[in-house]
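One chain comes next, on its own, written as structure tokens: the form predicted alone.
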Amino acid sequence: MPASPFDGLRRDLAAAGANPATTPWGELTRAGPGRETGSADVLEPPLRHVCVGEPEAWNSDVAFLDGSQHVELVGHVGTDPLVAAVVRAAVRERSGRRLQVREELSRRVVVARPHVLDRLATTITGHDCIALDASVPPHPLHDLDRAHAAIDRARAALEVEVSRSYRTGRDNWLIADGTLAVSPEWATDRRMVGVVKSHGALPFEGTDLDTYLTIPAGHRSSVFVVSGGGRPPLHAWGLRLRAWEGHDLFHGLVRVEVAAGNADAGGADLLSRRLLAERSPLATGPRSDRLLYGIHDVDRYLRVRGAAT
């Protein structure tokens, strides 16, 4: 982690009794998709921390999915932004100890105001165009947002696109870097599972939020329903990875969604012993607190393709 000036007072928070944040900033501002800060209706009252006992490996195949994008301006048409990426996702399998691509695709896409792509629609042939609303008054820094925005939704659809042609003719457990929440096809696959590393929102208030947030290395809290935007709902859990005392309050903590109805207790305590056993190899980079080496290993595989190309 680089140098900030407030590693001074980091640790004299921690002389304090405090404990130093380690989160990027930006995760705990940006909410996720279709998630509100509020008190989630929880199926196993009182909301509290269950120790799901020890890790405990697959028994059988497992497959793991993730996505990337590699987004840049690329020029102006008068003050309208042209933004490009290229968007890729992956399915990599674990057979045994060995973890192989089953399935992955790759998009180019190009993103601007209508009249910008049609200007320029012989020079980006071989790029997915995607319009931004041109009933929106023109702004070129929050055209850049919704580009960023669009370009989001792109790489969601592909990881859905993959995740289906994984699907046909399989019925192994596939867990997904991310919510459930961005598919319906997603949120009623029985034999998926959704882990949320960001904590852009929070699903409870007061002393229940207290106990959400301290939920001690593995364990995880009452299952609850997340739902919203008219998406199917969904059954979810927190579950800290890692002890979390003498970092911060997020530091191992991710939530665990799975297909609504897919959550008895039993369930979702081996699922959680499931999951603790994918903490090992320990990934690496700056979430590897919250990150299964599974998923790491597909981030990992996506960017060397993307250096490549």
Contents of the next structure:
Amino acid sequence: MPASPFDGLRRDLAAAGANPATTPWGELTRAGPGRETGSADVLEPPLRHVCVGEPEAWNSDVAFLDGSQHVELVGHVGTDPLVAAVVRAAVRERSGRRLQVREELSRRVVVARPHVLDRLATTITGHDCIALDASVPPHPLHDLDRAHAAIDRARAALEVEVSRSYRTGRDNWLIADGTLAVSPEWATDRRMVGVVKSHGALPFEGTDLDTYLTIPAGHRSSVFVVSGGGRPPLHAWGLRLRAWEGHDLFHGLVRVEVAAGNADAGGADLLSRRLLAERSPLATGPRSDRLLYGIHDVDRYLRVRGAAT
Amino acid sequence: MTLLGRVVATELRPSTPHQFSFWTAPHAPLGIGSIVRVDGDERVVYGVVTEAFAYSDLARPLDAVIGADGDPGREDDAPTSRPEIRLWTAAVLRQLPEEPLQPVPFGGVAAASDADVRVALRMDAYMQPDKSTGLPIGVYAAGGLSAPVFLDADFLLGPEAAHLNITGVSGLATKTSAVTFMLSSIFQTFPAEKGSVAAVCFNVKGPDLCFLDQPAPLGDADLALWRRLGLEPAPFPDMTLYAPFKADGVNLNTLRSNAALADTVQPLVWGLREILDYAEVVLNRDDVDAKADALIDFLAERVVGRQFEALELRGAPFEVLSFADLEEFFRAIFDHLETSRGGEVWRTHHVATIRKIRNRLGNIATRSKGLVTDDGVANDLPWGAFRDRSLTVIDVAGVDPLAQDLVFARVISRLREHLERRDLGVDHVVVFVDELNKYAPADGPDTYVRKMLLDLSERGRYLGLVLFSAQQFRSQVIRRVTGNAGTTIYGRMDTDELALPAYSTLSPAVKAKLAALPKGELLLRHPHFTQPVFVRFPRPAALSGREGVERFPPSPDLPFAEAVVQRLRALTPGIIADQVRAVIDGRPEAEVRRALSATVRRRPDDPFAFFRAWVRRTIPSESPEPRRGIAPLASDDDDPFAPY
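Previous: the form predicted alone; requested now: the form predicted together with its partner chain:
Expanding to the full complex; the earlier chain stays at the top.
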């Protein structure tokens, strides 16, 4: 690593009992807009660090689920943007240490204001059309943000659809990239695990937040409840996959989500140990500190498939 | 056709008309040298694998360390194995259609079949059912396939191209075996309509080529290979080995001296006339000048083999038939010059030139005693009577390097002369020379032998004179010789040699394979093949030199009389030793040698009678007693009529 003008300051910080960090600014975990901290119900009070034990392999085949989206602004009608996307989702199952695709879906989507879609109806055949809320006043930049959010939802819906296909006749554990809160179906699937890498919304405040953010490597937090939005509640806990010392607070930190009642203390420990085993082989790419290799594999598969079309 | 892979091309690694990449599953039955077929875009492309890569999605080695927590043993504990690619690079052998020449299409890749190999190597051009000039050289073996590979006789033995050169480290490259097998193949399959063919091999080390007429035991795998190539696993039925004598003039200078094989060994003996024609060989660069040439021409045209009168030297004419005669002739000149006043020139030849030529010719007679006879009776190769499919081995392993040069020069020159006149007895002759880096070195003096080999490699194909040559280090041989070889073979190679720029056209993987090539496998270049291919050939059906000396241990040198007996026994097994001893007892050895040589050469119906007659034909010289004259009459001073 090249020398930093702040190396001396970092040494002083360490001497003063602080935790020096070396994560480049561009790689820091940043909060997204509108995210807040909360105060989740802790099922194993008080909130504390729990050592989960040594990594442990899954005792059966396990599958990974992820989705991807390729979004482009394809034009304007007047000043109203037309956004197109290809959304994809796939499940790849691991059997004998090899991952192979089991389910795969893709959709071509266009998003625009309703009058734009009406005008281009004969041009955009073969695409799923998503109309933006016409009651919101037009704004080219805000419309782009809303189009992107609509595509996010379309991708999430496709992920749910592909998981549903996979679930038919299969009872394997299915590990999804992200929260299970996107679907009541997922939130009640007792063989599904959501691994959330982003931490825009934090479950605690104050000293509990300090406890949550300083989970040591190989430890989890107490199990807590994630609820809201009218969906079934989820049980979750923080799990530190890799030591964060020397990095930012979120280095190696994931939030693990399962259906409510699906993880008592022993179950949370077992799932945590299994997820710790998934640290190897190391996935490369953004947020590799908390990216499971199986998820990375699905993501790469979808990217390659996207490039092929 | 089982699909094994698929062509891949990226901006950084595009397909071209001459090269392409493809991927396969990790366990695809392919390797360096495999021939593959690509089908796509109404085009079929054949390629040979020249490079192979394997890698995973690991971006940095450090990621593997981190992923395994620094413990190599935990790498295998990872629940998921990283995806792994087998990426191959292939060089295009042929495209169909051949025009327009285009980049290799993105098609499926399959292993070549038997028929594919034939097309890929363009063997279909010379392997037509009604007219084939194919000579089997070995099999292309990969993935369970064993496809025969043929060379085009027109490009191996002329006239389109010719010559074969083989390179490889000693002992492991199977150079001699490869050439031996190739000669077998030629003898068995060279089309009769192309004419007759014979081979002359110089055995330059040990017993390498001495037992090629003796059958070798072959294993099932080798027999299967012979059969796959359509050849009969048999040694050379018509082989003659020529070897000079040792200095004693009766024991042959060869490791094929076992009594059981004595009748198939012929002595190679040359006289003054044979040597004088190639006197340039024995002269070094400094010796070659107009004066020396003039004297040699004078000797050859005016003196040797005829009556030469020089009254200033002596009254009687000279009859120079042997080195001894020549020495007497030179002695007479020196005596003359020493006794004449101010005489440094004899018949325009300066005394220094005469001394130089005398020394050089005397040198060959001394150093090559056994090859050069002093008695004027030569035993030479059957010039004009070479037989179709006959193998002549000339064993010069045990003779002086100067004599080796002389043998090379004379034999090859005579072959060329006879082929030019079309009176050799055969239309094509393959000459095999091992250790080419010794006889045609890239660096070193421009010797007569080097020039002769160069001439042979550049002009021989027009005459039907074909050079099969071998060496350990191709880089140490003059490039014009190796470059003229239409067919080039590489056996196991030395890595230092492979690092030289001359091998830059070979991929690192091909070089790595060459450096560890097993016995019996070779890399082959041929004019019809656009890329070199690996082939496997069977073990020759003839005994190797090592096996030969184990089965037929060389006989120890015999005393003169015993050696004569044994050589006559080779002609007449029932001959009685005592009778021979009785004939030669008291006779000069030179005389016996002469008689023996004549007997062996003529092979009469009754060799012993012929030998005895020849020995007796020479009347031993006896010094006449001095004439005593008539005793004077007793003097009688008293007799007045007495004459004295």
